[in-house]
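One chain is shown next in structure tokens, namely the form predicted on its own.
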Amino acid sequence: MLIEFILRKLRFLLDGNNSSYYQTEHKDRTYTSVGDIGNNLDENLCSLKKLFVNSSDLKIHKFKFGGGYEFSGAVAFIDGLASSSTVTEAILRPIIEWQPEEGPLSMREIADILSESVLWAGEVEKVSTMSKLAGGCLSGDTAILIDGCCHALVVNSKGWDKRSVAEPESETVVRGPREGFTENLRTNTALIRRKIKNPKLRTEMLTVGRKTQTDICLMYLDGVADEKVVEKVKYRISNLKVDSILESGYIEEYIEDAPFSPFATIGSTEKPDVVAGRLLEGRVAIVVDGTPFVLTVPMLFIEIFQTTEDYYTRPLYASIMRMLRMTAYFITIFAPAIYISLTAFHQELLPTTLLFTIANAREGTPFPVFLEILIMIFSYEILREAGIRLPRAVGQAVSIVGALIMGEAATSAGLVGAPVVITVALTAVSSFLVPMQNESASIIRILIMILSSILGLYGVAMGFLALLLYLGSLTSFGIDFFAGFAWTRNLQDSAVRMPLWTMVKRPANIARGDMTRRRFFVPPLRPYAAEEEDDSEGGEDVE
């Protein structure tokens, strides 16, 4: 069975790029029935109803307009997606009140007059196929059909209910902006535009998903972002042949460089200021309609230890906090393995008093130390997942009470020793400092524990070296994942955060073209310094 499965996959990959599978694909939005719009209004409305299979939320309203000429027309929209007030006040009222001033007009001329002079809407598009008309309705627009005209007008009338801009719960800050992305695509792009008021901020729209037809917006700074990275992002997204894209996680899994890696090589955030900062460094943002999480590429390993508050607080304190996060990440991965190694293989490295304390605590425990820690870590993961999935008030109570009761009960019953509980608790608390890597840390922690239970500290060292080699082999859209630790000016914003006025250049491994961020100066700026020639603009980038 396994051999047959592998042969089928190879046959699928080698079958002429699967042209027979994709020959029914269309670049535009495609639906059940595709055809041109005819001259007869009733036939067009009948085709539209068949296209939507008589859906109850498709609303069609026929009307007369043009004064004594008595032209016939109809509007079609999806109830709940289009704004009723916009349909009534900006579309129907102006059309019905319009009085032609000239003599007999052709239907094509009427459509042009309505789109250019009559409708009170910011965006009007003329379409000639039923597929584009249906796509406009499904996007929240209103379609205007005129009897005798082989074109339809699609008017922007989007007005569905949406969540207001609020502080994201996953990225809370003490100092900094409190606004976060929502599930609305245009709201998210507007939040980014507010941060970067520059015409070189490019926005390109893509549509992915044969069934969902999800809108995706690529944002990047022209002249700053690497054109090769931009083209890679466009190519990987535009060539997706999938049924649905329901969240940015779908896109992340489809386009990442290392799909089987425990480490995410694509960044994600809910905060506009984070995306703006990454765009200014030369990255590309991927905004997906229907989710508040925006993706950014390429991503570096050092980003998991950086927060927005690092740039809003004093550089010395920000640097200390970064090193604290790195230490916490090391603890959450290696602390259980080191405890196993010291207690099971290298007792001579422990102080005598501490060794006797651990021996007394473990006296009578029925399991080896590896199994003790494995049981406690497994229990912690259960409690953490329960705290996330349950309602907030109940989840917090379950996590706190469960941890206290289980830890105390396990120690009192003699199932585990108190040092094991302390080690697992330290491991759990340390993981909270780097929440972006909880998934990868959980996997790597177990692997390092297995090595330490076999080889002791030698296994820990081997695991550490293997982890460094693996991280060094990863890439994110052609950029080395470990590049943030290279001996270049990137070290100004890696393990430590230098003062902003010293970081005059953008990251050399990410940005291209305009590499200069600011002119170097030592605060406070002299009064006449503003009149001096700014040598930071133009010129070549010098390492």
Second form
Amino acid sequence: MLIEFILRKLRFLLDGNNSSYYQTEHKDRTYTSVGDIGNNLDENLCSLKKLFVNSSDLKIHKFKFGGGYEFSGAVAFIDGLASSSTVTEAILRPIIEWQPEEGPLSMREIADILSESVLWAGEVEKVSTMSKLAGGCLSGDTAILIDGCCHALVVNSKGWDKRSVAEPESETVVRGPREGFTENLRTNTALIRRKIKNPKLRTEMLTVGRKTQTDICLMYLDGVADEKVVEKVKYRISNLKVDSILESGYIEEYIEDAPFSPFATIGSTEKPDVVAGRLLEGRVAIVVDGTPFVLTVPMLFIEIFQTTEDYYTRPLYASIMRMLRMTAYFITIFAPAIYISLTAFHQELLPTTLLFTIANAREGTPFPVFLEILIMIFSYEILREAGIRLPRAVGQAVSIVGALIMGEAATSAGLVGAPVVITVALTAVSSFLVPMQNESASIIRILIMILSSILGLYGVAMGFLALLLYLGSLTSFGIDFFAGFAWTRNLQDSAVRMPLWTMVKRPANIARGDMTRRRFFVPPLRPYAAEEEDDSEGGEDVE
Amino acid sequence: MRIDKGQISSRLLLFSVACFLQSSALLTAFLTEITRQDSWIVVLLGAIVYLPFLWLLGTLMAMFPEQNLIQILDEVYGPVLGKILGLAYLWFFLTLSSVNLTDLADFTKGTIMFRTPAPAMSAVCILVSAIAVRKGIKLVTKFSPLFVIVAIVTMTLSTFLVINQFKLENFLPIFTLPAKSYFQGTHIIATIPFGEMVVYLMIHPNVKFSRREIRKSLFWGFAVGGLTLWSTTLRDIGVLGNTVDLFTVPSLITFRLVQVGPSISRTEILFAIILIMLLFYKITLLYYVAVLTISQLFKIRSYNHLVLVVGSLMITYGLTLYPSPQKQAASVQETVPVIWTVFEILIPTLTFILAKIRKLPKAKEA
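Same protein, the form predicted in complex with its partner chain this time rather than the form predicted on its own?
Below, the chain from earlier opens the complete complex, with every other chain and molecule after it.
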């Protein structure tokens, strides 16, 4: 009864919050109440200035045009967002130089003529409300207001400073394209479209964030992507009643299936070829303006072991590397725990010489093995974080100090045994092979260490089973997160990467509709085999 | 009313059955103590004896594709007698899961964790199982293929590694034990590993299957699990010979004997970990069945808050079951097969006959 009462009160409070929330939303949109664009130029400019009060970057320039300069107008744009050369060369110059040929024109006709035959712009929109005009200005367009006309023209003149396409720092490759996404949404969508030149590649725009009005672009291949997933993504994003979206991480956190999971259930990448590959498998990409990280859903656990280079190198080597990565992931989670259980509980499992070595090293150390490893892992995490946050020049100093003090000095001073340093170093190095799940690994590692320090190898086994079951219970947009490991139909691309010509179908659990990647299961023929035989003849010809 | 809405494929059922049987396959001491070097014959006999009942199980599942055991009992015996039988089955499932939980804890204590109290081990196992049980049948059976494959690979590998110690003379003499031993052994094998498949009567409504498929998956699962059991017994006898009855876990000793040069030795820890994984699977399945039975009997729509309660009940019940492992071994050989026969063979057969006489599932369709 009491609980019910509390729940009811809570629900009431929540409702109350909601209603106040709607009020704030209303307040945010006050510029919608400025209303329509009127006939009088000065009044319009006045209301525009009122809307952008105290905004020094709004530039308004009045001018006169027409054969005898009988018309007056004004351009408005945000300095820095609009390219000034476009404003002068493509908008102001043609308008001012324009000589009307016919007789007297109504103001409405002037707007039409301007947009159709005078302006040198690819995208001109006729708007009639102040809010649309202001929205256009804020996204870098230029607004043209004409005296006596109740419409304004919004001309595309976006031209702000942006970083050029460069190699992403978070995902470097030896073989494969080096271009990476930038902070500009359009550049990013263009980079993806250049990979998939198909009209079925859909790019749907959404705007999220009451204050930030961030543009978000959903990209998917129509007929390949699962419509249910597309709908789910659209529903979840368009129902986001949030204030601000500054990075795709915001979106990720709001729309994922398992918000408290240590595992990311939404993929993110900086590379267009990765996104293109995932789109072709039937996934949906979410491109957010202002960040080079593009999200892809649904995500499978196996993706953390797949790199693009797997598909550009020889399949045999790629498969071995993939298995190496899996082993490394296993090591980075379980190595400290196994070390603890072997030295604290199951000494009989160690070969005698190794046992003596470890016992020798541990002889003078003051702490129990669990604490010893915990301290080392803790200091490793501190070093790693310091290396990331500090400026690059100082970062190197940190790593040198860390390596010397943590490794060499701690061992020779007898604070920690050398085998512990080796175990922790192996754990750390292994974690670099699977950078995408570094965060989850460092959390789970500690949990399994605690289990192993209480229950030895039994604890490790139980931890492993719990991890398996937990991973099995996760979903990403309704798709099993752990699929590809358990019993599924497309095992050509899981633990091993089979040759590309064996991947006849797209992944059955992600794609819908157009499933065929290749018509037949045909090993590559040797199309030049016959010519090779003729090679001698060709040689003779040259002679 | 179906409490768990998850659906599994019939192939998963196959692996689930195989894994369920394999997990008992590795603990064959209760048999080898009685029939020694002839145990492999007894395993074959037990499987043959159980085959008709396997068919019966499949038929019951095909007859009542939408109802689990408790609902079948309700329909066949009427609400009162059905409920009483349901309660009896609840006791059976709870005991079964507690016994297996105790087995796991005792085994772990005896092989790798000598000084840790057994309840600590059961508690951790229950906590981990609860993750799966709360999510339902899909997660419970999800990793059975993995376990089956791991078990088969380990068994094959270990067989190759001990092949140098394998002696055919170890199987001799054949058929020298008293006839009573063979009968008792066959009974044990038919009821303890194989007969426990009756728990699948609680799960079959969640399997996507056609009538023919269910018998096929049951049979193939039975075949894979049974073959593992048989080959394990064969291997252990071949290596250990007449001494097989001295050990509580003969397979562990076989693994201990593996010695390929100085490099590969002390592999019994591998066996221990795999046995823990398999037993864990069996416990999770039984735990799930016990929770499902309770919620079905008492008509609880969602069993999530029951899971940990039943789990703690299983731990404490397991503590009170037997005073010592020796008593447990004796009971497994003498008392348990008799009681289990009632639940695994008599009641299903009776239910089948009654249902046929009363033409039950058909009457409902019309």
